[in-house]
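As a starting point, one isolated chain is supplied in structure tokens, in the form predicted alone.
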Amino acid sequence: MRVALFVTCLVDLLRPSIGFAAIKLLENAGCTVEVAATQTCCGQPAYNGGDRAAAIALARKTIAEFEHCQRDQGCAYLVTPSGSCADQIRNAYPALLADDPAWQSRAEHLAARAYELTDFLVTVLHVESVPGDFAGSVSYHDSCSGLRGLGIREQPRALLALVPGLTLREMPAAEECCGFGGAFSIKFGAISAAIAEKKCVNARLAAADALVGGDLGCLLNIEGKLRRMGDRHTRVLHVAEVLAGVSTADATPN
């Protein structure tokens, strides 16, 4: 099976190891992975910020890039290591383009083929093994978009259960927001910081070696707050890095 990987802006700019981990997982499951060199942003920041014109332009760009991959490389699906980007593509694109029937149809075509990484590995590929191993314990944070927009909860946990040496320790209120919310953390900094502190307290109650999640925005927010609270021990990792056994210096505190 040939799939298109949507890397995401944050992964590309701040932690490329997640993208390489996603490729390793998909290839290990038998996929051939294509990455469009022209891909940029899914448009969610513009969408959340009220810039409808920019969000529509980026939606059309992403749709056209997938169609090119589907037509020329035979890509059957678009996969992304981000619940928030997958939610934007699957749920927001058809609504954004509702005033243009032709584009809405193209958006719906992509939406039906767009998956968050762990959902794709479990729901479509039915993987029974992963290449990574992890000597220690992890606690999983459910991101808002993945959980509420796409119903992603059991998928990452099922995959983590396949990792040799790994123990899952659930934190209290794992499904509660970390306070990031994209522009929310900028517009409402004090509220965001209070929510992040609660998340970090809950994460530390799990007494796990690492906090793991499926959205880099959440992970950056949580890690930043943990460090400001004096926690230099808890590692903060993307689930793809753990499943693939891909490490990054950025994920290990000094």
Contents of the next structure:
Amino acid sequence: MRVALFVTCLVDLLRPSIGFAAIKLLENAGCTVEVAATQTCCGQPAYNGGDRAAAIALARKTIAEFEHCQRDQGCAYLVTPSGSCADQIRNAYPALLADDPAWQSRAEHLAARAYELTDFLVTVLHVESVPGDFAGSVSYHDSCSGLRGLGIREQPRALLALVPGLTLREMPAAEECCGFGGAFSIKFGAISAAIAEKKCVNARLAAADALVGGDLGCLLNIEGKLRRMGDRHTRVLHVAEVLAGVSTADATPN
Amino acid sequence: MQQQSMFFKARATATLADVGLQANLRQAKGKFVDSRAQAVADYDRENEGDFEALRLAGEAIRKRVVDDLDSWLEVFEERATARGASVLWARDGQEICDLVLDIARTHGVQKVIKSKSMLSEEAGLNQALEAAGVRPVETDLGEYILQIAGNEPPSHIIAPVMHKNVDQVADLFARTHGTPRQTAIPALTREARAVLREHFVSAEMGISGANFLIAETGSAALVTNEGNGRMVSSLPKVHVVITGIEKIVPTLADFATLMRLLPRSATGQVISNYVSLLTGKARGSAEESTTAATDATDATDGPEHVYFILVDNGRVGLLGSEFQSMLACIRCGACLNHCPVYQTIGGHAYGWVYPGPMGSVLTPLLRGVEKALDLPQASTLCQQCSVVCPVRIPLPELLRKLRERQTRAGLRPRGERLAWRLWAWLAARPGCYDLATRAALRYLNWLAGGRERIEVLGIAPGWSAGRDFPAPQGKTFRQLYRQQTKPR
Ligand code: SF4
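For the form predicted together with its partner chain instead of the form predicted alone, what are the coordinates?
Starting with the chain above, the whole complex follows.
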């Protein structure tokens, strides 16, 4: 099966290892992965920032790119290592393009084929093993868009349970927002950081070796706050990195 | 009420350093969130997993009313009038005050006892009454505390004084009542009760809000936990109900459905301590008068005069707009209780009557988008509010639409608009975007200087004031992917 990987703008810029981990996981499950060289951002920041025109422009661009992948490479699905980008593509694109019937049906075509990575591995591919191993314990933070927009809760946990050596230690209030909120984290930095602090306090109650999540934005927020609070040892990892067995340090090919 | 929403950011930031407030907020959050979760779980167990179905039913009832509000208001007016009440209409806060003062003058009122009414807060009614020489006495315990604390504004729509703790209230009571300081809650409650009794029996007029107006019977429904609503609506000879025009529900059966949702969502109670249906003027005790009895001649107690003041104050503007669904709100407070931002800063920072997600939607819509620019932005859009809202109002979507409205109206700061435009321009042009991301990375790599984290993020100081920024890995995914896939 061929799938198009949507890397996401944050992963592209800040932590490419997550993109490579996603490729490894998909290939390990028997997929051939295509990455459109022209991809940038799904447009969610503009959508949430109130710039509807920009959000529409980027929605069209992403839709056209996928159609391209589908036509030329025969990609059946679009997969992305982010609940919030998947939520944007699945739920926001059809709504954003609702005024334009031709574009709306193209949006719906993509929406039906767009998956968050862990959701895809579990729901579509039914994977029963993953390449990674992890000697230690992790807690899992549910990011808001994936959880409430797409109903992703069991999928990452089911996959983590397949990792040899890994124990899952749930933190209290794992489903509560970490305070990231995209531009909110900069516009209202003090409030955002105060919410992040609550998340970090809960994360530390789990006393796990690593905090794992499915959205890089939230992970940056949580890791940044943990470090500022003086925690130098709790690792903060994307679920793809853990499942693929690549940590941030050694994931990047060189 | 004086609107302070433009100072949101400064006021919100100040609350973060208020240790006492933070403790109170933590405590309240635990209570509200856990209680609701328990109540929903219990309901689901007893009714085979149907709280979601109940929410759908609640949404449908409210939608039916809001879609056809003028017809329902006519029905209500006709039925309420037939039961001997007067139905009056107020366009704004000033008209509320004028009408209430007129009524007070007509009946020679010197003292008013009040049960909770958010509309009275919208109108700043207490100040207007005082200015006219009529003494208002708040009788909801929370509102009473706020009143004797020097007319503090409420910080929550159902728990107005949740920003204060027992010690603060103990001090306040000792100071105001001149009694020995006591800190046990039952003792404090008894003390307030003794003070308020005097007022209950001496006031000539009672003012309350209404949780619902029932069109079928022309009744007002009062849902309280303290019973003061009953005193206010039955002891004085005049009772004035002030409420928003959107509070209508068609039938008693609909009211029953919403009553399954409201207390569970608000406080996690199966039912509130007091649920009163007030229909018309003196005809036996008010709660008993919901049946369609027509003979009012044997009535002896209850108010001799009942007035409904039904208020627009900006609500009509929402009808037929993309924000119409906001009128479905039943003021349960669940969206506040579950909001990570509200939980962190409390209600006062929002600067007007309604805080939290529902306030961030309502305040700009009722007071003017340009007068509350921060509110729609001050949300992480985590969606928890819409998950718990008993009538399924899509609050995050409405917040986003308000953000769009700000953008369309040119109300965002210039720098922000430019940044968006530049970013959107780049993101649409992969070649340029590639160059821009590489430049951004060079900057971030330089800031990181080989360390794992950036402590001062020059381009986004709002981020790094409170947390570090994890250093990037060094190259973009696209760079690395090209290197990897291109045969060297
Ligand atoms: S918006 Fe919904 S959750 Fe919030 S107060 Fe209104 S009814 Fe309750």
